[in-house]
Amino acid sequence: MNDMTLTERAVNATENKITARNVQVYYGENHAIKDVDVDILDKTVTAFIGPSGCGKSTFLRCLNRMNDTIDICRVTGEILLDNEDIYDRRVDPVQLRAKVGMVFQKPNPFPKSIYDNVAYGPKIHGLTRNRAELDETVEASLRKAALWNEVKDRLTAPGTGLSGGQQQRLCIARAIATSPEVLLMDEPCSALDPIATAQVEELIDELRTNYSVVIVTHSMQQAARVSQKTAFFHLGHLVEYGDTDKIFTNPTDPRTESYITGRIG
């Protein structure tokens, strides 16, 4: 890294979106994350790929803070998102969480209406200044995440009376709400039928174009399709890191190929 010309690494900074160095997760005594440096490009969609357990959702939910609600857990290391410390101080987790939206693996639309539950996130950021602007975020947002059709005449609706599909393109159209620059996705698919993934991934495909998407998923052909770039975790270490066909069809560390051949996971 260091032989970079700073030219070259100007151009590498405005790529990177978030910035991970020497990375370590604590769960009380047990060190679930060791070692993690990473580079996250903007506009991309990075795959995390890996056994059950070796660290991937942990090390995902680092980077907008969803570890902080843990009791027990401890992060440590350098996090940057625009070159900018996520874990300072005076950084707000709310607001970081508005900038780094997620999406769970169990579709969660809150016990309110369709609309109400995209209206949420700029309603308490204040991101609106009266009802017009509202209406605005709320159908661009519903747009976004492919589902407005679908819902632009029951908007008044429970979002929990939609289908599993719909239910977690309502999650995605509520996390885009705030204008997030990050999108996380925790196994976004794992509760969801065929047709319903199908839809999502046409989805996360499209969002690449304005935000850098990471998605945790236990499918390989799920990171196949939709990503770039592909991290493969191993008992807590990022292994390997690169573009998603090399990872794939050339693996470098000999530990990825026995996962991605099926003799280890």
Contents of the next structure:
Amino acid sequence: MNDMTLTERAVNATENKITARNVQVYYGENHAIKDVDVDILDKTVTAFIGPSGCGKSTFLRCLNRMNDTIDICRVTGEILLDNEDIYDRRVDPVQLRAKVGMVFQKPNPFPKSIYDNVAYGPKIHGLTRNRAELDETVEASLRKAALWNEVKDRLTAPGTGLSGGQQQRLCIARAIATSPEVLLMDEPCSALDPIATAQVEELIDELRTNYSVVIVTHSMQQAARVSQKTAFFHLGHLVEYGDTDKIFTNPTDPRTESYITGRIG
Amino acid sequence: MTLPTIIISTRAALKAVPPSIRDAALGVGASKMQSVFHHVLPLAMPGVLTGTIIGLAQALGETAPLLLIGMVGYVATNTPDGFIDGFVSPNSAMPAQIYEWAKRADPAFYERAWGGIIILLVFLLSMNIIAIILRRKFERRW
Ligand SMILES: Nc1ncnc2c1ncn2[C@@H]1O[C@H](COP(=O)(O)OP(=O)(O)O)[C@@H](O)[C@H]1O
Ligand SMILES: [Mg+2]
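Let's compare: the form predicted on its own is above, so bring in the form predicted together with the partner chain.
Full assembly next; the chain just shown is listed first.
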């Protein structure tokens, strides 16, 4: 619906935000991610596409160490955020997750008020000194998530009472309230109807001005609409990574071509 | 006798908290402790409380185990003589006391037994009602 605005903004950032080298992920014996090298740019939307089970979510969760919460999961290789190894022993995964926010597949607001949902991150990280500052952060985050106008009169209403699309935008607001540098989204629209999806996609495009956004999607149309860079995963390998236009019009790898033309999936 | 009831309902209540809530908390950078104490436990609390109250109510009404373990000291006076005495003199639980009273022939003891039964009934009923109200009040859908 907003193809025009999407194409107007050109890729203007070339700075690397995340650099992954030789990343391997194992779930017990299962080798889920094999030799992945990728450079994720700042202020860019990067899409991960590929058939289900190919490891998109797994790789995404490596980027904010959410995989640490799965006992059998083992990650090797190097992942640098601003040239610092995030798997270094001195890095606190809790602090890292404030810098690398995450939005999940199913909207999962806390069963608390809308205000508390957004305020939770800043509160636990002590980002605000008083109530007024917290109010400000909450308002700014909700505005950035394009939700402020819809909820400003009922900030004390429970977040779980919103519609699915609003809940997902609330989760986005909650993620950006800790002022992260990177936003990871795992199929953020798969539980939403087309209108809510369009709103979230529009929002993702706006978020690009401030954040580096990585989005996993099973919809190739969505990847083509919102992203500037696309990575195609297949059976744990990163098969092809490059400009979205190029991946969709002129892929180099035959596997990418068969996937985007719908022959494998 | 109460512990199994409490443990089972506590486990069920903890399991009923969706993992997505834990992920959400970890995702905004809460530590494991924070995710448990800020989100999982408060959400599971109503379930834990209901289980505890129902377990206690059940224990209050139980006579047989008390007879077996010998918690049947007969209390003759209504008030203990002083603070310490309250703890060290023979004591009893309501059902056992009623049992003792009802055994005796004198009609005065019958009256006491009736009184005891009414008190016990009121107690049990109100505890169960509190449990139901708690459960209703905190029932949540995700
Ligand atoms: N929590 C887990 N425990 C064990 N294996 C897992 C877990 N999550 C994912 N996997 C395995 O890792 C592989 C990649 O899964 P995933 O990253 O979820 O794929 P995608 O998101 O691309 O559909 C699959 O083979 C899956 O079975
Ligand atoms: Mg997935």
